[in-house]
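To begin, one chain is listed below as structure tokens, in the form predicted on its own.
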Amino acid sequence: MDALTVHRLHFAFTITFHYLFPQLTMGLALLILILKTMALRTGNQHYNRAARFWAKIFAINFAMGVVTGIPMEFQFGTNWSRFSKAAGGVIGQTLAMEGVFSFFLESSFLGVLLYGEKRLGPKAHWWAAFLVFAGSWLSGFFIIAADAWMQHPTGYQLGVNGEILLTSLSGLLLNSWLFWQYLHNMIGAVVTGSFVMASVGAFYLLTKRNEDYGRTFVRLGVIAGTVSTLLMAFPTGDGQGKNIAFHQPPTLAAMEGLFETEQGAPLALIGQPDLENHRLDNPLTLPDALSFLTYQRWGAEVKGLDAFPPDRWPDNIPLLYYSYHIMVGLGTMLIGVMALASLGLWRGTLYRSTARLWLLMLMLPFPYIATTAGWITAEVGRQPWLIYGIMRTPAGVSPHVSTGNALFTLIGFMGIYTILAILFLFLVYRAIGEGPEPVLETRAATV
């Protein structure tokens, strides 16, 4: 194994893993910014107790996101320092004005919602959790920002010495790439908290304990969550493709397994591509369909992988394929889900529906999933690039960091993230355990 894969695999292990965190933040700030919008509107104290609970739950996986996502930013200068020369004059705006102007505005009022709850009135608390919510949706949008630039670079221009320079800031934030991605990863990010919290409102109804709370959970999440599975795949899911039609042809083909160009190309549900006869083996496809949802019609031609040279094509094509269809197979079943709760939550049934209440409990990990393997489509996807376009990936690798060096440093961050991964699980099972109001709180009311 060579410098470069392990520089690779060291990335993807961190980023995959700090962004369990983020995108269940994500979503919660904006769900316990309507439970402290129902507290305020109905004075009914119950909604915030529940908004107290979540904003636990939020506290717990914004420290985690935390201590896991600073290595990744020292991981520019160890691990990738001819990427960081060349293109730190341009993602360091994004990160800077991310730490400068969201970190900082999230964790202030995060503390706030937490803390500040006696000593501020309701309306205050209220705009503590609105500026925990904005914040959290700024990170993201800085972070996307600069990914967005990587996959569709805008705003900049080549210096004497081969660094890239940043010419135009509306063009690195107003990137068209940026758009759909930004607003496709949010609604991904509610998708996950509105499972997440079904899930444990699930799990309180089935124990027959927190029961108010548990169907406060279950209504909210399964009504956000119905929403935002259907926003995810139009109109988010639909922009996001058609910057790739557009912009990255050779990963659309590749990641529908068109190996040849076609006018009326099929949509491919299941198949295997076969990279040594270029064709994808045992399809099941839907006639026309690829070509109407690129382009608006059904005879349309979309290039397939034989109209670019192999060198221009992703570099692991079987993992593209696999990684979206993973994704898209399990945003429809999220979408499925959600939709047969709803169904019963507006007959009045599924607080009563076991059989409804069980799927809804073990879904919980099926929206990281399908979050994970959004992320390897989109990363995978940009490949042989690092800056699509500009500079390919081993171009951007540190030249003095040996094989063994980076390997070393791969294993202790497992190590490590194996036991913040037990530390994680053990304080939200207590914080789940002990509800939105804990024993001694219920038996002093009752008292």
Second form
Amino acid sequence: MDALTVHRLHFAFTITFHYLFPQLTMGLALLILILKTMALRTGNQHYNRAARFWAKIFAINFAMGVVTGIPMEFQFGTNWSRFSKAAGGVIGQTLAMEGVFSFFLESSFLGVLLYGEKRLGPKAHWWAAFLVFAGSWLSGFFIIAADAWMQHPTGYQLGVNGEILLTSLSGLLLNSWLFWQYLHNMIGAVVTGSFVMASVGAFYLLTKRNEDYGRTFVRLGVIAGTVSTLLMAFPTGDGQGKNIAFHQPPTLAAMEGLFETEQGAPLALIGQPDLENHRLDNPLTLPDALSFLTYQRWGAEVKGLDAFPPDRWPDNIPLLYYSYHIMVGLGTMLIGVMALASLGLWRGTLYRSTARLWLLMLMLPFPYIATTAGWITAEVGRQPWLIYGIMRTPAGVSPHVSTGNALFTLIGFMGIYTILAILFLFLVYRAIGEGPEPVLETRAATV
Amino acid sequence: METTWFCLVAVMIGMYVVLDGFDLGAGIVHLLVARTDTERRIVLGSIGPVWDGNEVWLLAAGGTLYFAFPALYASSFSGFYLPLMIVLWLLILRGTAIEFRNHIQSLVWQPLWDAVFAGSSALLAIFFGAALGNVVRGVPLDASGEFFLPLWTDFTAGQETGILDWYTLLIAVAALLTLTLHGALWVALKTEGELERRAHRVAKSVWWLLAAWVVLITVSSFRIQPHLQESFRARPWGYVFPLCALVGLIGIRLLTGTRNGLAAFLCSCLFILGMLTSAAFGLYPYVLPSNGNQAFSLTVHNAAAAPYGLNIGLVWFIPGMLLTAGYFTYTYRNFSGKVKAQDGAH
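Right, the form predicted on its own is done; let's see the coordinates for the form predicted in complex with the partner chain.
To see the whole picture, the full complex is given below, headed by that same chain.
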């Protein structure tokens, strides 16, 4: 293993593990806000208790996101110093803005959300939920702005020594790439939040515990999940796909396993990219579909990998192809599950349908896998560039951090994150086991 | 404009050390002053609602450093690779300990996290101190403004030095003593009864040690970094910074144990800010001096980002900081007064 490989694995491992948590934070922040809004609208304490239960899970998840998030900012400097030196004046802006505008907001009001309910009253407490939601979604915006700039740099100029100079802050924050990528990512967070909520609700209904809450969680999870899974495919997934088609055409070809330029290009459903022979093995394809999805014309020409010099091809085409297909495949499955569940909800049979509840419960890991696969698609798809068209990945690494030192800290992170993962699962499992507060009998007594 | 950002980054780092410093310090004195589970809950409760916000200053200062001085961020973070990674691991362990300690009632769960909390807090103070020591002493920068330091070599502070040598260890111990005192004063401020008395006792005994240590590090800093003397000679108004530190240090001595716990704590803040600004003033215009060829040193000029970024940065930074001041005022006002056992949500 050379130093570059270890540095890449270092970032890939820590960011993949980190993003398991913020996606739930951001999705759940919205769902908790919806529960708080329902409580405020109806005056029914049931929704407040439901919100309190999810806030408890949120807090554990948030803590994990914080402690695994700090290393991300540091690693730009520690492992990718040449990149930071060249581009820090640009993406440092968005990272600093994230700290100043979202982390201070989030950290200040999370405490109020968790412990301030009694003292503040319902309206102020709703505002705390809103500000935590706003902080987490803003934080997502600034991070996606940094990534969008690496995918499709805007608002910059190259200096005489190759340094990258920011020339327009609005160019950085209103990058055309950013719009769809941000929406696609945030809706993805809502998908994860919805499936987690529906899954816990289904678990309660199947184990015949906390069934009041189980129904609320399943209902909210399925409604939010149906809307968000559909939005995931269209328009946000479609928009993100067009970003790639127009700005990173070799990446599109590699994602689709399209080795040769074709008019009326097929969409590969299944198949294995064969790099030795430049073809897709065992293909199962929809004829002309890729042309239509990209250009809305069945006969349009889509450039294959052969149209680009190999040094502009992504450096791990099979990984890119598989992660993209896993994302799309799982996304389609998640739409199907939510469609089935919402049909049951509409007919009023879902809460009694053991098969569908089992299905909902077992879906828990899949939105996480789909999101992770989506991010692998985005980041492996950007290769061989670190900043698309400007800086290749090997040019960005820290030149004086040796393989041995990088491997030492990668192994260290693996060890610590293993412990964190065990702790997290243990504590969340306990919190779900304890469940929301039982309904007090006072209301029944007064009726 | 570079100098403005140098001052702003220095202020942000100062805010981080003063704010996260008291919760790190609370961690350091945790096992000393709190004996029972209830007492330890109170100590944790005294930082519970604010520690995370305090730590955000580290991220915000890091982000600001990143965009205002990208060359410094790149050089120092990759050069201090090993200690920074260890700092990250300690921050992870410490955050986990604070957040997860009270989730489970068990005779093996709490003592474990109490030890992790105390140990990681103390080690963080030591590493942050050593980092400051490295910046004052200088590092072996090459012509491209880069370096890499092992954790230690022969401890001589010469050309082939490591992160830890006799000088940086002196600063590390100074940081440990300072934050111990700072944390003890915070705990005393936020608690009552036996806890408050024990915290006062710790603060009083650490004070003497710290006062002696301050003399030691002042003398050795001027010896190891000749530029400090040049700075103070060239701009004598800079003596106001060490004077602040001195006033703070004396103030702590006079006010510890009196009924004015807040004033004692604020004196400790003044002491910390005085020491840090003295170092920053003394080093200016260097942000990372070379311990060899002075021409390779990083300064506010050669490490800064281009003018457009620095100018536009102020446009969002100032309103952002005003908002932040608002949140912090709100949070700390909500959280004023002594922490009682039954408040211990954390």
